[in-house]
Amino acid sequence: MKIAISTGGGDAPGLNAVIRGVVLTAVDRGWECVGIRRGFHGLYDGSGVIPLGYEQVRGITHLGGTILGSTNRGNPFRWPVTDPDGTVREIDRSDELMAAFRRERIDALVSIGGDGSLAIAGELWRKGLNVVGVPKTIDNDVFCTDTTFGFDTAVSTATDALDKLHTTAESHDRVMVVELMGRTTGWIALHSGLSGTADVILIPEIPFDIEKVCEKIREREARGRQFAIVVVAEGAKSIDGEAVYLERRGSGTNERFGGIGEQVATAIAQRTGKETRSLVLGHLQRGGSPTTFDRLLALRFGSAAVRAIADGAFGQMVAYHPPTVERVPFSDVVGRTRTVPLDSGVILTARHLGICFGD
């Protein structure tokens, strides 16, 4: 058996250890292991696919990033040319893909990625090709599983960052808006911020006001706080408005969320006269080296691929459903994203405990 390796979309802390993963539970059963370069970038020309053993994972586990390489961009269904008069059009050059398969004779593909990668793969196998899943995303929105690897390490990064935060608002009795990552979900926002005692956290879940905003931020000045911290997802909209975007090209991963943590932090200074910053935690979130928790979730999600690629179950993606990994189908997964449930747990706690999600 001779099985590929891709990872597509953002980079995300644990691809290494997933990669090492597959890679050492199909060595362990006499299988060959290859990688392909840049999401499938690689395959078409031959140049990126690289062998993958012992040698080539040895240490990898704690490294951020991932050795084979990612992209957003290159859908083989949707791939962009750019014409001699400068126009940009997608080609589908799938049936291409399939035939480099063939050439290099990959018997099944792992696919490591978020919803855009596994809905390729899925559309991949329904094509022909043997096909297992692995999610990944910062974001925690792949639906059927109870977590991604990667989230776990972004929340970490953004909690320490509002830890640090604190003591200068708190210094310079100002207001200070972080906008995190999480795209159209509030998974990084809701659990640093309750994690990092976050006085208002904003959610793509629930459209706020900007009013009960400024009316927390004055009850803390009344009983002699004059500080906060006020954490926005980067998709977060208000009841009136919309989610602000760096760059619309039509949607899905041609949507780039921003602008929303320093429009917030304008209607604050405003309205409340409070001196405001913001700051944009950026791609700080999708660096750095795994923690434990994702480290241990990624070595289990490439162990359990190559067990669903022995039992011939293509079309499906290994998830975790605590305390088990188990396998679901693409059909259950592609199109559809795992929000933050408004009854959550950790919503209600965060409620009880003061927080405002301005609403």
Contents of the next structure:
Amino acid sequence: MKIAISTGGGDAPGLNAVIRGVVLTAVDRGWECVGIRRGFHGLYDGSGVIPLGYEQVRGITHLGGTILGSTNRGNPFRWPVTDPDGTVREIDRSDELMAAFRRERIDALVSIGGDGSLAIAGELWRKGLNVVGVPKTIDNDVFCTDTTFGFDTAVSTATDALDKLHTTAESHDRVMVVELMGRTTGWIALHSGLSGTADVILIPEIPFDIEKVCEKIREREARGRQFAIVVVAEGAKSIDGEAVYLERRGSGTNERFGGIGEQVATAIAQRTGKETRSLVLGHLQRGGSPTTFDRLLALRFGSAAVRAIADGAFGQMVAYHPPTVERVPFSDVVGRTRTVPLDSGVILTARHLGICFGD
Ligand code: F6P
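Having seen the form predicted on its own, can you show the form predicted in complex with 6-O-phosphono-beta-D-fructofuranose (F6P)?
Whole complex next, starting from this chain.
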């Protein structure tokens, strides 16, 4: 049995731990492993596949990023090509990829990715490739799994940033607005905002009224608290507005969110007269060493993916349903987004603690 591993889409802390989990579990069975460079690019551009064994996965559990590299521009079914006149169009290169898998004599693929990469994995499986998926993303928005690896580390990084912003906000009597990642979901903003004692948390699942946000800041001021911390998920939108994008190159995963934090900060300054600063935490949330939780989850996911291959459970994704790692069919996962449930215990706790959601 020869297993290939691919890491696609935005990186997330824990990718290397998954790779180690796959490789050591496969080697334990006497199976062979290879890693495809940069998503599927290695099978297209000659940079190829690299052998993965004990040596290659030694000492990588704690490392952020991915030893294989990644890309969010390599969809084999919608591959962008630029015509001489500058027009960009998309072509289907999936047959070439299937041929490359056969050429490399790869029996099964472990595809580690978020919604976009898992959708591609599902399409490849329908074309006949033996695929098992592993859910990855700091955003925690993959359907059918209690959590993705990378999320816990991103939340820790964001919480640490909020702790640091508190001291400077309080020293200067300022409002600090922090924009966090999460695309169309507010998981990172909610969990770090609650843990990092934010006063306001704005998430895409709850459209906000800027006046309610300002009321909360004025109310704090009336109680002698001259500063405030406002956490804004990048996909948050006001009741009468749209999500704010840096770039829209099409639809779905090609959208780049960004800018809502600065808009909220400007509106707060105008309406309350308070000195306000904004900060985009950005890709810091994707970097660094995975937390213990993420390392453990990632190693378990990797190992479980190999057991799924051994059982012939293709077209499925390993998923965390605490305390066990289970399997769910791609068809249940793809095309769906796991948003924050509005009646969740975390939202309820935040409300009871006096945190404002702008509603
Ligand atoms: O999906 C992970 C994520 O980090 C999102 O939170 C963010 O919107 C996006 O990727 C940014 O992607 P990139 O800058 O790599 O295009």
